[in-house]
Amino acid sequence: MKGIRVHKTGGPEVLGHEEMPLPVPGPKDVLIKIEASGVNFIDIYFRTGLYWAPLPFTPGHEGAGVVEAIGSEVKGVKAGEAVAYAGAMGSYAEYAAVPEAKVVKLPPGVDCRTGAAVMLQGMTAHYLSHSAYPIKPGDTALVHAAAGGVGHLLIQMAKKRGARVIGTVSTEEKADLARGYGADEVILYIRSDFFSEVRRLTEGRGVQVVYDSVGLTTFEGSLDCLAPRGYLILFGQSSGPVPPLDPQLLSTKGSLFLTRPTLWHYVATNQELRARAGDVLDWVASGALRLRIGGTFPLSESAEAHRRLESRGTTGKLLMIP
C-alpha cells in the first residue's frame, strides 16, 4: 500500500510518499481501508518535532473508511461497515490498523469524507463548549480563528448552548463565513485591535470565556478580554507557543482561569469518546451541525496540504484522499 512516512522531523518536504507494508491488526484492532484522512495542526506539530514520536512514523490522527478485517477479540464492528476514528496515529495511508476502542460506526446520512472531517475537530469543539468551560445561556464567548476547522463548529455549539459569540478572523471572506455559522459579531484583527473591540462590544465587561487556538500572537490580548473569573481555554498554538506565565498575573487581571487542554484527556474512556462522537455525528446527520470541507488533496500532495494549513489561510477542514 502507499502511505506517508516521516524519517526526520522538519518542514513539509519531509513527508515522503512511499510503498509501505499493509498493517496487520492485533486481537483488539480493526483494519480500515481509508477513504479520507483529516489534516490537523497536531499532524504539523509531530512533523516538526514539537510533539515527539519515534521515527519513522506515519502521520495523521483521524480517518474514516470501510472495515476490511477485524481482530479476534473485536466485538463491536464487522467487516464492510463504515467507521471513523480519531486518536490513533497513522491515517495518512491507504490502510490503518486502529484499536476498536477508538472506532465509531458512521450513522446513516454521514459518509466517510464527512466522518473523517468532523471527528477530531467536532469532538474538540464539543469538549471545549461542554466540558473545559461548559457554556451557559447568557455567556459571551470569544472564538479566535472563527472560520477555521474547529472555529466554525465551535460557533455553532456555543450558540446551541445559548451564548453570544464574538469571532476573530483575518479576511472579509472569513468574516462572512463566521457570520453564516452564527457568530453575532466578527472582528477583523488585521484592521482592529481585537481587545479594544471586545471591550467595546461588551461595554467594558469582557467575556466569560476565550477559546484560543492561535497562541503566541493572541495570548496576552485574550487574557485582557476576560471578565473577572473568566476562562482562557488555550487549545492550540498555530502562531507559536506562548511564553512562560507568572500565575500572579491571573490574580491581578481578575482571578482568571487558564487551562491548556487536549482532546485525548476528554475522550479518555471509550464511553466518553462514543458519547462525544455520537453527539457530533448525530448533529451532522440531522443537519443541526453544518460542516465545511475547505479542500481535498491526494496523499501524494500531503506536503501541500500542510503548507496550506500552516499558512492559516484556509477555511473549514482539509482532507487527504488515498
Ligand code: NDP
Contents of the next structure:
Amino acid sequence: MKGIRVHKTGGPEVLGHEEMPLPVPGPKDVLIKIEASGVNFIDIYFRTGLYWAPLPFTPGHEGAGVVEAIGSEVKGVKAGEAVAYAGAMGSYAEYAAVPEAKVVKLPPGVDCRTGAAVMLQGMTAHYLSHSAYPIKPGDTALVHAAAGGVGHLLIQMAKKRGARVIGTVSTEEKADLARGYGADEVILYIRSDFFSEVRRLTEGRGVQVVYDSVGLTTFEGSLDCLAPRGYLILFGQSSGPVPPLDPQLLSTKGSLFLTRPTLWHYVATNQELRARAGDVLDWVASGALRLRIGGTFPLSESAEAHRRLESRGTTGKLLMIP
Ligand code: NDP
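Please supply the corresponding structure for the form predicted together with this ligand (the preceding block corresponds to the form predicted alone).
Time for the whole complex; same chain goes first.
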C-alpha cells in the first residue's frame, strides 16, 4: 500500500509518499481501508518534533473508511461496515490498523469523508463546550481562530448551549464564515487589539470563558478578556507555545481558572468516547451541526496540505484522500 512516512522531523518536505507494508491487525484491532484522513494541527506538531513519536512514523490521528478485516477478539464491528476514529496514529495511508476501542460506526446519513472530517475536531469542540468549561445560558464565550476546524464547530456548540459568542479571525472572509456559523460578534485580531474590543463589547465586564487555541500571540490578551472567576481554556498553540507563567497572575487578574486540556483525557473511557462521538455524528446527520470541508488533497500532496494549514490559509477542515 501507499502511505506517508516521516524518517526525520522537520518541514512539510519530510512527509514522504512511499510504498509501505500493509498493517497487520492485532487481536483487538480493526483493519480499515481508509477513504479519507483528517488533517489536524497535531500532525504538524508531530512532523516538526514538538510532540515526540519514534521514527519512522506515519502521521495522522483521524480517519474513516470501510472495515477490511478484524482481529480475533473484535466483537463490535464487522467487515464491510463504515467506521471512523480519532486518536490512533497512522491515518495518512491507504490502510490503518486501529484498536476497536477507538472505532465508531458511522450512522446512516454520514459518509466517510464527513466522518473523517468531524471526529477529532467535533469531539474537541464537544468536550470544550460541555466539560472543560460547561457553557451555561447567558455566558459570553470568546473563541479564537473562529473560522478554523475546531473554531467553526465550537461556535455552533456554544450557541446551542445558550452563549453569546465573540469570535476572532484574521481576515474578512473568515469573519463572514464565523458569522455564518453563528458568532454574534467577530473581531479581526490582526487589525485591532482584541482585548479592548472584548471589553467594549461586554461593557467592561469581560467574558466567562476564553477558548484559546492560538497560544503565544493571544494568551496574555485572553487572560485580560476574562470576567472575575472566568476560565481560560488553553487548548492549542497554533502561533507557538506559551511561556511559563507565575500562578499569582491568575489571582491579580480576577481569581481566574486556567487549564491546558487535551481531547484524549476527555475520551479516556469507551463510554465517554461513544457518548461524545455519538452526539457529534447524530448532530451532523440531522443537520444540527454544520461542517465545513475547506479543502481536499490527494494523499501524495500531504506536504501541501500542511503548508496551507500552517500558513493560516485554511477555513474549516482539510481532508486527504488516499
Ligand atoms: P485551525 O483550522 O484552527 O487552524 C489554525 C488557525 O489558527 C489558523 O487558521 C489561524 O486562524 C489561527 N492562527 C493564529 N495565528 C497563527 C499562526 N501564527 N500560524 C498558524 N495559524 C494561526 O486548526 P485546528 O482546528 O486543526 O486546530 C486548532 C488548534 O487546536 C491547534 O492549535 C490544535 O493543536 C488545537 N487542538 C487541540 C486539541 C486539544 O484537545 N487540546 C484538539 C484539537 C485541536 P486565523 O487566520 O483566523 O488567525
